[in-house]
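What follows is one chain in structure tokens, specifically the form predicted on its own.
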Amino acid sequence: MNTREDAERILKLRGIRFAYPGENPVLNDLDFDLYRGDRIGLLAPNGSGKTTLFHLIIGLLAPNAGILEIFGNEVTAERDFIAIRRKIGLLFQDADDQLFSPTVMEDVAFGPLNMGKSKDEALAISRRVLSFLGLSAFEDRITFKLSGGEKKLVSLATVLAMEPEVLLLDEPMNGLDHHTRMRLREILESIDLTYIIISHDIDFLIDTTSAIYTMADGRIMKDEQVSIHQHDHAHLFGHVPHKHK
């Protein structure tokens, strides 16, 4: 029987601490692992650290201490991070910071092209993966007039497009309507990548990851340490009974 030791690890954090200037640490000696196949949710507040982690995790943002290992590499320098966001795609909380071309198609293409592709091959991947969406239609759409649920969805279409190995979801369910929201879970469901999402949405949480940890301190709380309750929040020892005030 394999083992978690036998599962490619392809994150490694060991002591990572980061603060913003002039601010106390967000993320203060925070180890956390994740292994392929894992499909892990963060339920934690708004300050935790949580969209900071995923930025130091792609090199938007350097830690003050710790070490970091990708795929097996320790990574340091910007130059470390060229060949990680390819194979690692984060989706960012506001798809306006993702989309910046005039038209879907061209959002979508960005990537592949960036990569070296050819644009014939940049226009087949970028509709295979319009296609797999049920966003075909929507190659010659002005971006900036799609509705907030379409914007996420062509935001998504650019991530896949880079063909990653991991997906960083960061609250990918704000701001999308019934249709949309279940769309994103079947998406998901159907996708065979490792991925890690950030929400507040439990129930999106319970139904599309295998384990949620919640933030405290800084660090990442495992499964044995919390307990994540229906009542839409989660903190340390939630299995002790207690009363919300």
Contents of the next structure:
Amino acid sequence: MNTREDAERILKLRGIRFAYPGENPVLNDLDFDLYRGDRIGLLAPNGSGKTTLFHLIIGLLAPNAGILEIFGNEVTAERDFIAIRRKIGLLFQDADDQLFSPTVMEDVAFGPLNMGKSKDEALAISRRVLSFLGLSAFEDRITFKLSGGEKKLVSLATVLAMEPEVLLLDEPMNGLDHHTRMRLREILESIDLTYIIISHDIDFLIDTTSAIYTMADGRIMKDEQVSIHQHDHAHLFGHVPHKHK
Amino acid sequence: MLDEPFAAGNSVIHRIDPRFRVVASIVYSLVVAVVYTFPALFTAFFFSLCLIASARLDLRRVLKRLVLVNGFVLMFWLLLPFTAEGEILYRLGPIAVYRPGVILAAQITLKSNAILMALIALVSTMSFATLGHAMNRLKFPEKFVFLFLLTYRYIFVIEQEHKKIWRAVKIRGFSPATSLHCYKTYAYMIAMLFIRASARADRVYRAMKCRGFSGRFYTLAEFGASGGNLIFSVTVSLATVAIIALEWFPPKLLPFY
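Compare with the form predicted on its own: the form predicted in complex with its partner chain:
Below: every chain and molecule of the assembly, starting with the one above.
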């Protein structure tokens, strides 16, 4: 880790402490670095502060103590975070939180329009992202009438339309069927972005990330080497000889 | 809950620029709401019928909506003829039927139906989203348009939350009754709904902030001008002018006045 260049460093968190009012700290003296090209999985019990960490990184919450450096600069003010949010895209746990426009196209174009793109540019970006995700036919669909899996993919489109450098994915596999999970896996394999994924699905993390960290006592624990092991599992047609991706 | 049965369609009316339809429906409704003479009201009623016909809507659905409103109108017919005192039209035993009451009830019936039919034909033939954009283009206050669109988007989510809470109560054997326990449960349910709605609002706002929201509202909708718009505007204007003219110079053909 130490050998990597500072120029490659995207995130540098030092001694971050955060507590919700009247509660024990969820994050305590947390250190964390993220470098360009990193693909990190975050696997930790509920309530260990994973989502809180994401919200701190993009300034939706402010730490009680500690230093947050993003792209080499210390960020504290809301004004700094506005620029950060264009480069770091957060995929929310609940797609219904992310999709608020009546139609898919408007929701995807919302970010680019806020970034000052013209209507034509915003439409072009949105079309490109939607077609990349195989959602071209969804442009005029009504967002709340989409299925859970479709909502998740469209939310991802709204994040990608900001053309971020880093993705923070908060339990992207939650409640998705097998088909959508496979789609999401393929998409993550094909995009060339730095990302952190929160998930409880270890198989998914092994496939999509290069390092899996966990959290305990308000800190991030590194487990650079994911040990390969065997265990029994059950699924349909399991008796037929098969391979797992 | 909030379906839009009339929004999909390809009639003459559907093809007219939503902005023209919104403005036309506002002006027309206002005029119909303030006219009182029967020639004017009947003309309005007839013109609204024509609008419905040219929108090519499922008439059974239209009737269903009209029945809903006419339930209220029926209340007027049950009350007004017997309470608005004046010249007696006829007597039903000890009860007098007053002429001003009958006239008032008839006016209300014609007005409400004419306005409702015009709104069904002109406004409910566009989706909520289109209506929001039309309002935005017509320079309605941004906050108002935002409120409208977000309410539309999240009313379904809140309905789902409501159903969730309701299920949770039901599977544990709750049945409504007139008891303190029941009222308390209802109070909890409503409180929980508000709390969840507010938590949801908070998360949605965060998500919007992540995508650079700064309070400005951009819309992608493009509305083009077409010949149909002009013909539509002229027709509605003429009808409106005719109604005003009939109000000011009522022809002495009908026996009411």
